[in-house]
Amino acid sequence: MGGELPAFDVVCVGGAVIGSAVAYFLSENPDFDGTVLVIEPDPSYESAQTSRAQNSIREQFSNPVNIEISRFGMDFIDNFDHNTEVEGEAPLINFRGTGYLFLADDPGHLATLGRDAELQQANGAGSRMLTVDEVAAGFPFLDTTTLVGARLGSMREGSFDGWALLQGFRRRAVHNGVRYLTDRVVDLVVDGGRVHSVVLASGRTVACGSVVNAAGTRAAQIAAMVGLELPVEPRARTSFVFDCATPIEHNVPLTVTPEGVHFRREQHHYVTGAVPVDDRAVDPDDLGARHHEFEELIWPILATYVPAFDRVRVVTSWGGQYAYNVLDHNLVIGPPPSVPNFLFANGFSGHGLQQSAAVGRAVSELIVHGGYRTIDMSELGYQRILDNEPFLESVVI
């Protein structure tokens, strides 16, 4: 179908949760009076990364930027039934405090958790450094005979549901007169180191005041689209939901080894998964789960700390994939020097459903204002992928 549609002042490519949050708080800014079209080509979010997340939240990071971020994305989740409601109602985002165990073992490990843990504190988390005998005491299910000691944060920390958080953005922005379209960005017309236009597969196109990339895995096609390079790649990600023979009585926190595995309780399962040994860029069609990794690489970690969970048996599993940022694991933000009303929310690596909200106010006040208003992103901006100088995050699970 050809012909142009109206103009709007912003479109945001990709409607998952980052698009969506962008779209969302944009719509709820008091000084932004302008139209938002948000364009996704699959409504369904069927094989949106959001639909496939783990659906978690700490803020246990290594640089205070990070930490900020994610507080915000807890408040957020702490008021979400205000934050989303629409005609008296809003999804219900189900938060579980758990908190994080990063356990170590080893001295120089351990030495890193209490580092971070002490810029933690100094930036408002409620992370606490653990003893083998706390360890011990307080998760007694863990075997602790490698361990030298171990850090958790607080029940701030935990688990949610992704879908309702989306959906939640979503309502909220549709009714405050956002416009949602289904179809694919396949062009972008630049001229005088501006978006002047999006061009769509159906054959329409739209003139444009600004465009906000949040297009995920896809978000590098969409920086060549002007010109940019952005080296963000999807990588394969792999969950596991399993049941444990030994029922464990106490509370399982979203508990990280020094190997990587990760695992949690949820509901009445556990939940698992850890990153790929041969950790590389895959189609971003390429959804499969690798069944395989549960056997070959999970299981042998989850049954060396906890002793009931060498009787367990796999419910259901299901493929992913990160926006994995190849430069240094963490979000890129904000507009390029050359192209100034085309804005990057990329590269999240695995942290986009935390940190959706605090990056959808940013870039709306970016939009509007021009610059940061509440917390200062510009540290996480396009400049450091030109410089080619990363931004270490060490916590990255």
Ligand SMILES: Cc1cc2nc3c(=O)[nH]c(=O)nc-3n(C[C@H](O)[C@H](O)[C@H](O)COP(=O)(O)OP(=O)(O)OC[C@H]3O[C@@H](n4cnc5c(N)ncnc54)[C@H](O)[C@@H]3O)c2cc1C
Given for the second form:
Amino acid sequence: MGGELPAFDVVCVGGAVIGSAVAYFLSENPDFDGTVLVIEPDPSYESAQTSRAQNSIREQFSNPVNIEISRFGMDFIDNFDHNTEVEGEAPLINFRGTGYLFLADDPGHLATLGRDAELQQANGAGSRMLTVDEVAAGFPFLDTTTLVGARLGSMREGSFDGWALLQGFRRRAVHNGVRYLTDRVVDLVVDGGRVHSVVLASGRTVACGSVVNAAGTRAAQIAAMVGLELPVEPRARTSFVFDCATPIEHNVPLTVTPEGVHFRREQHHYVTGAVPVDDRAVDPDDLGARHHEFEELIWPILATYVPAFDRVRVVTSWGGQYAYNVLDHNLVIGPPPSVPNFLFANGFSGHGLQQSAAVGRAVSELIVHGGYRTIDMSELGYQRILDNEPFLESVVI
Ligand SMILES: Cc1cc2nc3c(=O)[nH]c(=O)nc-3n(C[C@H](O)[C@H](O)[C@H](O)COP(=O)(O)OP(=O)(O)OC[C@H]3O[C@@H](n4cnc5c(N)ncnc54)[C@H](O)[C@@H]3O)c2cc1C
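Form predicted on its own done; form predicted together with the ligand now:
Starting with the chain above, the whole complex follows.
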């Protein structure tokens, strides 16, 4: 099918949580009276990472800007019904506050947790350090023999329904007049340092004012269409849900072991995952679960710290991918100098759900006002990629 669509002021490439958050905030901005088109090839979102996440939010980061970004995500979730209601109805966000608990088994790691705790507190987060005795008293299901301490976050940290977050943005954006189109972007036409139009797999083209790259693990392919390199690659991450023979009768925070294995309770089950031993780029279509990881990598560590996890049964598992920024594990946002009407919103490295509200708002500010009005995300711009200057985030789960 060939032919032209009408021109749009803003075109989002990808319509999962990030593309929909951008569309939402543009359409809510009273200073914006333009048109927005979201192009998404998979309206079921079956292969989007948004549907394959573990749906948690925290304020324990190592950079002030990431703390601020997630804290806005928390505010957005706190007011979710008001923020997303359409004709009196909003999706059920179902937030459960548990805190995140980072365990340390050596003094060096504990010192790093402590330094970051001070930075987090200075930026409004409720993190605090715990002695081993406090860990044992507060979380009696843990074996603390090898631990030297821990850092615990506030009850504003926890889990929510990621699907509801996506639907909340999307329903309200559509209600506000944003158009979603089922198609795939195959090229961007650039002339004189600007993107003029978007070429679709259907053969149609769309003239545009600005383009937002919200293509998740395929973000580098979209960047290549404007002649730019983006160091964001798909990295496999498998999630497992398991039961244990002796359920834990206690609040279970999202717990991160010193080895980086994380687990949390989900109703009567537990959800877990870890960084694979051989962590490298995979094909973006390779969404299969790595079943061997549970027995070989995760379970031995879980059983070390939680005696009740000695006897467990995997109930289900699924594959997913991080859109992993290999330079510094941080998002890339805003335009590159060479193509000022092309905006990145990529490289979330496993924290894009919680960052979606702040990033959607920030991208809308860049488009509407030409600069940040709320959280200044300049440090997270593309210039650092050009300069090969990492802006490291060390708390990546
Ligand atoms: C196992 C796992 C656990 C996670 N846990 C958390 C968590 O606890 N908390 C958290 O905050 N984050 C978490 N994340 C990360 C989070 O899921 C992602 O950062 C977030 O969903 C990214 O959203 P996105 O819209 O950028 O990408 P996606 O959801 O992947 O969406 C990208 C969209 O772009 C579309 N697209 C691709 N190419 C094109 C094209 N050429 N044209 C048009 N559209 C295109 C795709 O169809 C897709 O729908 C986790 C991720 C995984 C895999």
